[in-house]
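Single chain ahead, by itself, as structure tokens, in the form predicted alone.
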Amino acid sequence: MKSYHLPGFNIELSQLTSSFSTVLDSTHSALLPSAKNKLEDKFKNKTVGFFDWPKTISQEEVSKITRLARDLKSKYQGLLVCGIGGSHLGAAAVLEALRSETEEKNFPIFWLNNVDRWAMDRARTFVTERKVACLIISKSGNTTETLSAFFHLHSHLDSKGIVIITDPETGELRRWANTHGYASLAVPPNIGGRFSVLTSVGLLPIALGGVDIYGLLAGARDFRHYSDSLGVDANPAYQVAAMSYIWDTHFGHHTQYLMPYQSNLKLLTDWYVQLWAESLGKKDMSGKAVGPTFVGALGTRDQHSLLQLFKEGPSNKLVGFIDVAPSKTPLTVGPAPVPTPDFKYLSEHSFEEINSKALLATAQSLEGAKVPTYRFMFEKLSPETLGSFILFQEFACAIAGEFYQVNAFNQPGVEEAKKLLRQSL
């Protein structure tokens, strides 16, 4: 089976398997049982918690987050979020995809995720022009960039509007919350930052952005139930992980793109890149460096800048697409300002139709050049769809970690750079 209908979206994988089906099928069969058993052991002994989280998060915690978001929005005119990497990308991606223009206007959010001078100047302007709430998000409680941003801006903030999201027991931020009375939420110890979007790390900023976190969690639970109902060979998350691994290690397709055709999904690819790159780009059990290079692109913008490279450049790429089904109220192009017979056909189409046809044309062109592709089709953009998609990606990434024989849940290379930065300061 090469096409799958999941909660909220479909996957078309036929182009990943058509060229080398025999090799792919045999390798796939050899990899799956061991990967499945190893990953299930991690879930059972609770060393890895992201997959169970949508089912185990308590109603009380979700209600607490919802009440806190409602209270902050009633008292403040905007939100400053100090967080980086996994403390930023997931929530920001969900809000970029789903947040309404009205919400953006009425309750602006400033994401301070890079502490260069340009960003700090604008953050300072943001917090001095309005009364804002502030989220400080760091699982370790010691992230240099996040702490330095908060130190610089804290004098402009109301301490009653500050919420710390960090480890429940350890770290400097937890000590501050315990001793100085800051409101706080806990990050589950067995869920790493890049897997944490469905925890308080993502849920509170998403709720403050006006998006339904109950729907987000419900979508994730729907995927979990769907996944539990399948055998290994029929699970599309295992299929995607195996195809990514095999195209990288057996056929040399070391650069792997994810390319949505909707502008408000670009941050979703940034989250995807961090999730997969930080999880897989490591040394395996034998000491060999492994892992593809993951890249986010945006159609049709990057179709016009990268398609030539994809088609006639080195044969080392794999391209995944994301499409969204047309809405019930499509936006039509309309008539040209002057009579233009050669382009009259354009006036009859919606932008959604043009966009979708551009995706299919790009995919067809790449297939003709024997570039492996696959496609996600979202039924619509909704909290439920994104919740399902987020847990799907996290699960597939964790499976790929077992294929590569790496620990998908640590980041030793990142930790070394953090230590070197602290030492240099």
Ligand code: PA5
Contents of the next structure:
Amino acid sequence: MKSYHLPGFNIELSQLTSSFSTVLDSTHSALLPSAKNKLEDKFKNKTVGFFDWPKTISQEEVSKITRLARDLKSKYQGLLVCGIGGSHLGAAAVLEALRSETEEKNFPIFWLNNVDRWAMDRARTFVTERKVACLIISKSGNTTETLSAFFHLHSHLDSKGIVIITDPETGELRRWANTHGYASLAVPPNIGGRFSVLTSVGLLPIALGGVDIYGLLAGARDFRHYSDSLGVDANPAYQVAAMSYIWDTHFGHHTQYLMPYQSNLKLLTDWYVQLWAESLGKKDMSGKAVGPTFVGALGTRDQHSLLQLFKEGPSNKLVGFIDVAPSKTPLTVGPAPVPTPDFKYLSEHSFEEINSKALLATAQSLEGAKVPTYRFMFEKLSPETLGSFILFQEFACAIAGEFYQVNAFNQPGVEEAKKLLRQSL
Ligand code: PA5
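I have the form predicted alone already, so could you send the form predicted in complex with the named molecule?
The complete assembly is shown below, putting the previous chain first.
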């Protein structure tokens, strides 16, 4: 088993490294260096901006975002965020992972990322019960769900508490900001929705949620620094991209799960699924449909549902786990209410221990069934470790895009559905 120590987290690659390594070794000389060159060209000619961004974002911009967040928090009692897809998931995932209970209580956030009647009714109640600030986040500035939600709710909002986050030049929302005086922030044109959590798209809501955005960006820079110091052979981003690609294309493991064992990382899997699925699920250069199906799961919950399928169902899965190192103040189970000799041992264990051992038991059981697994292990959950993990995932996904020979940075399928919805309305 191969282990990598990255800033903030470790990776243990496939339990079944040997079969994967044999194929990797045989395809290595063509696959990895050519992906590296192609991707580096895109970074150099600035058609793709996410990888340089944590280094190039100016201190002024970060201070401006921090000040804006402080100002809005001092004037409002909560926040409504209208945005969908890449304009929602990254920030929501970071806040779910890191937000304190006090912050949640003192400054509630309502994420409006769906326009069904139930969601709209609840959003309306949320904004009428308190004085809220509102972020309208849409890179294109034209997304039906985001605009319609805002149309419906704006009469309940104070226009001074509204901030638009959109393209610096194009789209309907930019027109509003330019001609109707709404406060606004710009999304870098060369950073697409699902790669944009470390831009104003994610940074303002994250700062409003009380999480340190300087730490988040510093963690991303730490990963960048680490990655730059390694050749492709030793770089875990290339290895993880190759693992996903090889298990999919050579071994037919077309369904790839990410399964954290912490409930507050569930949304991080939604972000991961969007990042990888929307980037890779495409027609390649020859017109062939490619891309594995990415799925999020949650341990131990799904150990009591999906595990059966992983183990004895079709042999077409790759399972990635996420664990977090035990905290320094473990939470012990405590005594049972009645004498229970068979379960006496349980009382002395901590939940951290039970959870981690449940993960290892699942991994062991899958290994026995020859299901490939790998594991991310965070040293702790913090802005720095998540920042590092986010840039790592974005980079690995972009590398996989080169292996599959797709444009990882467009989403023609999503765009078509947006257009059809607009036309039908
Ligand atoms: O990753 C993407 O590009 C998409 O998921 C978009 O983020 C999503 O469609 C929302 O688009 P917009 O930010 O333009 O409203």
